Amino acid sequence: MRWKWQYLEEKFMQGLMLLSFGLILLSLLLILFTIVSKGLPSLSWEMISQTPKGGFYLGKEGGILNAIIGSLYLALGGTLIALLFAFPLALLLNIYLSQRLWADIVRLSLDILWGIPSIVYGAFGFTLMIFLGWRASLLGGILTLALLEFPIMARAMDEVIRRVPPDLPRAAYALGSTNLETAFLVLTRQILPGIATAILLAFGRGIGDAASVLFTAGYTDRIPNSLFSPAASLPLAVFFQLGTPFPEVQQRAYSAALILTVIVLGVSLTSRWLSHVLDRYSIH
């Protein structure tokens, strides 16, 4: 009797897992189908290679090159700044604070920061910019995205480091390595695939976020020529174009969404490829 219940329980859980997988796959396919079917007809070289011209928001000529380049500027800048702080923090948690209460407090704080809605980061960044006397700018958007990406990147790297076999740093210490040498010469080499994944994960979050840059980076039809110029982004391009009453402009919103989806998909595939390539440099 007990064997039958265990068999039924196992089959039930297998069915539940297959159902979950099917729902996730179906949701992804429906999203991709909607974006491709509505965005592909309006996608053209003109739209990718030109900035908005006169009457663009009335359905006339021009493209969204300003939003494409602005998104790349914002996400790359935010990811670089987040990396400068996230990577040393992850090493600090696992090398210097590994057995201390402070490490758990920092991890809890990072988890809370990860769960905060992006609009809150945008509001915080906007308040800080008002205090400093800044206007909406590329720099403001980059710093806000860096705050948004920092806990994501730090926790991802932290989890990767915690999976390193403890015998590896112990062997380094036994050979006379210092904490700093163990961190940068031993652990860093071992977790290269995880570092790449964490960076690209944070980049994908940054390039697809709209709420955090709505008030901080602003929006413009021009490509930013300095850190203090406003910058457009693809998520906001989708938001503003879908809000217009003109069908031609709404179709362009789906094309912008398609471009953004392709970029995020490219980031995901690059993450997989880099993890595979960098894994050969890890110590097995």
Partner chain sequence: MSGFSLSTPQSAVTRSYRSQFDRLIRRMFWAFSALPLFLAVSILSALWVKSQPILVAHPLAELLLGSAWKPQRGEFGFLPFISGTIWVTVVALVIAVPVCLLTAIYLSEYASGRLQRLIKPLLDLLAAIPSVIYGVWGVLVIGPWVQHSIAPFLSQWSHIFPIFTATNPTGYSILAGGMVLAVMIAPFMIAIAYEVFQTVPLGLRQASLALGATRWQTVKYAVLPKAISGIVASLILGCSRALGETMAVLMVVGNVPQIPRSIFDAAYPLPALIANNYGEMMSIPLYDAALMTASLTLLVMVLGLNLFSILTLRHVLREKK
The other form holds:
Amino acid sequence: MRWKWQYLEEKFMQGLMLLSFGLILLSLLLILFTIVSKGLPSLSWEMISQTPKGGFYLGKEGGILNAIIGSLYLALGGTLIALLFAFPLALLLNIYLSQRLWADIVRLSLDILWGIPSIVYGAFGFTLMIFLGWRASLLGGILTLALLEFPIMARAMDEVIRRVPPDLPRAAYALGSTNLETAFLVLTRQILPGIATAILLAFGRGIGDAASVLFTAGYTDRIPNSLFSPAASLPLAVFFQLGTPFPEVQQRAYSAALILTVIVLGVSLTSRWLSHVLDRYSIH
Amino acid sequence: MSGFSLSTPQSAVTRSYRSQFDRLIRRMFWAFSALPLFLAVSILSALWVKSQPILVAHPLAELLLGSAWKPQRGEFGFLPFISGTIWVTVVALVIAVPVCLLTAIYLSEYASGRLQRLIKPLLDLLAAIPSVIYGVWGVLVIGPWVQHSIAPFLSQWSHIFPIFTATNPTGYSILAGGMVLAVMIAPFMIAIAYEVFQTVPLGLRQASLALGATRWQTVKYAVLPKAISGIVASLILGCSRALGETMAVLMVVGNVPQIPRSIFDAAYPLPALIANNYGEMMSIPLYDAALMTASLTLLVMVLGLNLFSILTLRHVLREKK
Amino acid sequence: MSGTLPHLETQNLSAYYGTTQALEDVSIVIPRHQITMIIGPSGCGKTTLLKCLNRFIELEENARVEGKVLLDGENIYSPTVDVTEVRKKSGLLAQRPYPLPMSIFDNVAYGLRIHRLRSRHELNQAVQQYLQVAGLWEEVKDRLHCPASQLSIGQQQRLCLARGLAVEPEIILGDEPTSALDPVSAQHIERRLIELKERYTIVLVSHILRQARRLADYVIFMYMGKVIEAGPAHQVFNYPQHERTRAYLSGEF
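To test you: the structure above is the form predicted alone. What is the structure of the form predicted together with its partner chain?
Entire complex below, previous chain first.
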């Protein structure tokens, strides 16, 4: 009987779909559960407030303040530089070049940059630093992260700007605004929530990325005091400590992982909240 | 006669300072907007130039197809790394593609609007988790699981399926790497596939349902054929993410430079090769050029896949607007 | 300046979107300090003509214009002309009000600020003055710093009027400015427009004949991209010269 077969197939596929969906949710929960349950026991005030003392990597005293501060410096610096280029690019791309072939090429290049693996950015950054005679340093890490974050931010902003109804710039033009005034005084106000989201998205990507800072920022037990000193970072702190044979040190890798997760999820949640707050003046 | 004056008593013929500034910026923007293209080209050419020493010393075929990796003796065969990359990626795709596709179909065709709105932030959250965290999870959960449960179970059938042969006593294996990767690329593939499904016009679904088709039949005969090119592109985009992923894979895949024979063997993908050896290669001749060639190979593989899927997706997603 | 010279004039104006011609050889005059209404069936080129008058047509994709538009005798399409000055001289009221994404106060102050009025005191005064002219002041004076998007649609349209007047234009262009409003708000706007023609030249596009009869001093009737008839309102409405005008006025299409 044909109808019965259809009915069975429908139920079967629905079951498979629910199973898949459940699997995805389960993985997310499992990851969070693992990180929290493994990271919490060894998490202490000392971990967050101190730099490594002598013998830290043998399981002696100290914390990972160096990596926390290093990561914040790296990601903040990278995000700031990326913002400096990504924001005007995305905004003016839509004002000056909308609907043209060149704009398509620019967007395609951004998409390509966005897809380049971070290890390749790391290798490229390192090559560039050797060429310039630099050593692994905070600045090197910041610039490499800026390269990595720039396409993410620019594309995210571009998508937001493209969703602005054309009536808005028209209203501004009708008042005798120039292109620049329309872009920076009117459009910017409208897309403020989207800009915030794009910045935090790129920041989150930057602070969590290990492969690009592996050779460019180096690693050190001290808090960097200049742009030219090496800087530790949280992802690498996790990676290196997990690689040691001492259970105490591995324990600390778990709590470093927990700290990193909390920061990244915090950034993600902040961006939701911010985009909600900044939405006040936008026209819908 | 006109009873009021303009605040700027200037005729429209003289261009205001504001407009002159605008025109100046417009001209300069041409150069500025070339930045992304310039960056892409410089990354490619920097890697190309830095790989030259080894490309001159050895024929390309020997590098890509050679299976011996002994830098001290000047032997640089990339085949173990290239095949390692492909193995891990294929395993990840085999796991992720059906699950992601079914999830995306469920979200787009079955789930309520409220669930759809709820799930987007969740996917964003999943995508925001750094790869090192996935790596830690892989080491803690997936590795032991593969070692203690999956390998003993599947290897029972190894005489029928040789790829299930378990000779590796640890859990650090292609399967572990593939599973971690599958979870990592899932939010990404689901999000894009979902967006592609959303471009299929509602009328098409209604037409099919009106003919008495079930929802699954509607998906199978109406939605999927219409969305197929976008879906393929989104899966390929996920694939290229998997190819380039470094830390998470590096932490669970074992890193043994051999040509894998089974999913329980250790492998050594290209990104892991670069990450593990860069910075320590200065003393050995041609080593840095070899690693640059590895980066270049990786980049070319990723770029090829990306270019195809980006162009396809762009076409698919634009049709809607 | 001579009050007898037409304020706006088009000479052999044609407009194209890609290969389709939207305006064909339009030559009209628009008298100073009167309400000119452009009427005609939909798709006849009314809105395109209006868009040519402040060079808004250039914002459309692959649109092209031939001929001249003279503003006080000066061709606004001449390459030496500053387009922002042209647009500053003509305020626009769109079909649907589109407030800027900022507060009520900033909406009006925006135009003043970009055209170099910066002092806080003058801004306050000017904002109040233009909100009063637009008949909105009493309703919003206590919440000037609330987002403009919170206003009702009728209030938003009056805000857009105030915003447009604040840059001190000479001409007000309206593209069916009441079509999205409720009858009371529409009346509000019409009353303002009648007051404002003392000081401004007003050009309105409308497809509502009754509205045209109420407001117009001068009428331009268009059909299929061409101007069929133009003249003082009483003349066009009461003694139409052209067969098509007669047909349109009697509601045949």
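The term rigid core refers to the most C-alpha atoms you can superpose between the two forms while keeping them within 1.5 Å. Residue numbers count along the first chain shown, from 1. These numbers come from a predicted model, not from an experiment.
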item	value
Between these two forms, how far the Cα of residue 13 shifts once the core is aligned, in Å	8.5
